[in-house]
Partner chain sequence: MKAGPPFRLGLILLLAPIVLWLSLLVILPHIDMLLISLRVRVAPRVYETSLANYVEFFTEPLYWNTFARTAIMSVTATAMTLLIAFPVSYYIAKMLRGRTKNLLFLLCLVPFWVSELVRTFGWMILLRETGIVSNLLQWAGLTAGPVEMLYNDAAIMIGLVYTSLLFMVVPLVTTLDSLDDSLIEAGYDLGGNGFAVMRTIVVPHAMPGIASGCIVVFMLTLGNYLTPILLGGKDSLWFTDQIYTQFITRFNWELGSAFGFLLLVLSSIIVWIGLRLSGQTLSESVK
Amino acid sequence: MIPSIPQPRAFRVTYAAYVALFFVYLMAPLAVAAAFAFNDSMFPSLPWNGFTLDWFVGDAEPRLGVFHDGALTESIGISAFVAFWVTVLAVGVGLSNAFLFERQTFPFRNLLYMLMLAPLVVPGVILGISILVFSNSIINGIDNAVGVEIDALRPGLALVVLGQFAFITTITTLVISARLRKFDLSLEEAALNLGATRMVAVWTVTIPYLKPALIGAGIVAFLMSFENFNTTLMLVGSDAPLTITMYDRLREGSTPALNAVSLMLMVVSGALALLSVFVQRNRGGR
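Structure please, single chain, the form predicted on its own?
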């Protein structure tokens, strides 16, 4: 709908109702999951039996809360560890990719750009299986050739980091490239005319301009890594991140403790999203 074009009142009311229903559809499951985190019941379902904080702070079975559940807290730490390294790698390589595709011209540039986008359209399960098969082929080939086995490429956290990095880097590249595309090259040229080297000009002029995009890309990378399931499931070893631990718990039988974890993730994700919006808006005009 174009605001500058007058629309019939019935159309505007219908459009507003559609938007409202769309957001209700998105938020209702989250609200229900959050509510059951406080339900005084052994099962995350109706009826409502009263308010309780046991699923957060309970210290004994069968009402063991999140903060006293060693397996859940350990899995949160593992997910944060994986997400940290995925974020560092994805933002660093994404920044390099942005300069490569926005500043350089070379043969097969468009083909390479399409290959960079390919992980976005490949299902996570297929991507995980492909990485697992590829790593096993490398390990077996080296083992057969020189008798050395590289355990780091076996299913485990290192392979999870590499698997998530393979597609999250595409997202960070697009976010940073969008910002770099708007940069005025004359600012770098001015720094060069004042005696700065190319690296100094980029570090002191371009990188500060890209700071909002770098922060936004980092937040997106961290959240995507933390909540990833499909690719992680194919590559995980004995140290299970949060999504895998929650999946295993759901197969055994859900408790409101998982709703409590979900509520915590909603709060943290919302706070990081608001931080990203604030950074973009606060520095967008600079």
Second form
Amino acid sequence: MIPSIPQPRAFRVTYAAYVALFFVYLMAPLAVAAAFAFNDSMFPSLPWNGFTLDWFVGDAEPRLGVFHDGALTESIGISAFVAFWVTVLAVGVGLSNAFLFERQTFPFRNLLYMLMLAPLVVPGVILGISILVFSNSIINGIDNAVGVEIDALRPGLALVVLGQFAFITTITTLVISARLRKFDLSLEEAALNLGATRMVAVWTVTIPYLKPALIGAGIVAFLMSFENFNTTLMLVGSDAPLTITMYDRLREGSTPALNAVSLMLMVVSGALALLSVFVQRNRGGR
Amino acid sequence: MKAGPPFRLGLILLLAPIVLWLSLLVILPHIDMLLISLRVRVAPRVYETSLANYVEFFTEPLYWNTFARTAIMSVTATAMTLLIAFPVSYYIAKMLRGRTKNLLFLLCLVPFWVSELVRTFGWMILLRETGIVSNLLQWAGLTAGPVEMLYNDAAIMIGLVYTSLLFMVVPLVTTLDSLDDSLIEAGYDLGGNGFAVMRTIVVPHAMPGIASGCIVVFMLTLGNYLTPILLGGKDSLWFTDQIYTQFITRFNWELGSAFGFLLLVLSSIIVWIGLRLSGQTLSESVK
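How about the form predicted together with its partner chain, since we already have the form predicted on its own?
The complete assembly is shown below, putting the previous chain first.
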């Protein structure tokens, strides 16, 4: 079944139709989630009552658009705040891990590598509860020992950042390691021969080389954090990130303002995805 | 690398973040979760070590039924994802060339970049009583009135397969792409029909991709929370929901930890069996 082997026409047409149907299945939910953002109706469902931008810009109940919906805009801000810190931490530690695994030899290196991969196989909900349980144990331990309660470790944004960082770092490590592996060590040695110190050589030669991977890893980390739900659900306090707010609204049944947020999410993540492909492709060839 | 005192310092500096990360956020939390699952509260702030939580899991039918149901549904979803994704992956890898091929492959990745919440929301709009599919069926005259298609196992399955497709298509396309066309031609030249070529040449070659796709999909499905809850409604009976209920609603952390640990064990066993059967290592499958 390859183009060079002749097949009955009926078979080829059926096969192509199946693949077409597959792509309809793939795109249908995204298309309807986006389309109903513009429906002039109180609910994200048929009938289609005409085009409106109210669900973006509407400024009064019951037609409150995203831009004027305080709870939604606030949760977008919270998500961005969380995603920013997760990205900074995960890319930083990922870079350190990449140098550790690609450049150093030490006992138990393989064991540590396996452990580094482990967060990928732990379901997000379980990662969330284990961190919840452990932070609570730490609070109680310190409270019993010295009588101080550390409220920062109660469910809240600090824990959400730590919980997402716990598994996103594995991904940034893999992305950055893959690029560092392709680095030609003689370039760094040349810098050392020309009188650079080790730090200067790494900073002026290796880091610029890693830049596409660092940007790519950063984009992936930001998106994964922004869109994370499972781990966040278990660790969230009173400040709800966007996914938690959207989830609560979804269960209550919501106005098409939720479709408007969905469309914005799609546009932003699509743009970031394109950017990461572009960054990696543009510099990847060197 | 040359070994010397400055590099040992460098090694310690590079080891510090990863050791802190893995010990404080991954290893110790899981050990703590195991310890908590092994205790019962006998009085306020007084605990005793016991297997009572695990006994409760096995004696309460609701719990282990949900557990078994989640496992069976996950296996079914994995098999369906494979069946749906394989022909498409084969089409992309073997029937198409050049730009169209790259474009369709990229198109498969699109849903991955969109939040799972948005994808599930899209399915809710499609399947609900006032949704698109229901209206289409009425318009075509296939049903007399509105049909509610949400809140049943089929809806859960549609959502789970949808969420998993990417993780199946990518490894399948990658392995099928590496199969030389001339091998397939040779199969036909030697008198094999389409089915025989598929069974003896294509599928064996794609086995590593099939295995890693299935492992990842099963793992993600088992640990999924959003899709079963939103598409399955109150009666979705998904095990992660039991964990959530014990932790957040009932505040029974001991039982919740036991549940979490059981799910982790099930997930790990299946991954391990999958890797064993396919003769792969974890580090190969995640790439």
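Just so it is clear, the structure is predicted and the values come from calculations on it, not from any experiment. The term rigid core refers to the maximal set of C-alpha atoms that superpose within 1.5 Å between the two forms. Numbering follows the first chain given and starts at 1.
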Val13 C-alpha relocation of at least 2 Å between the two forms, rigid core basis:
yes
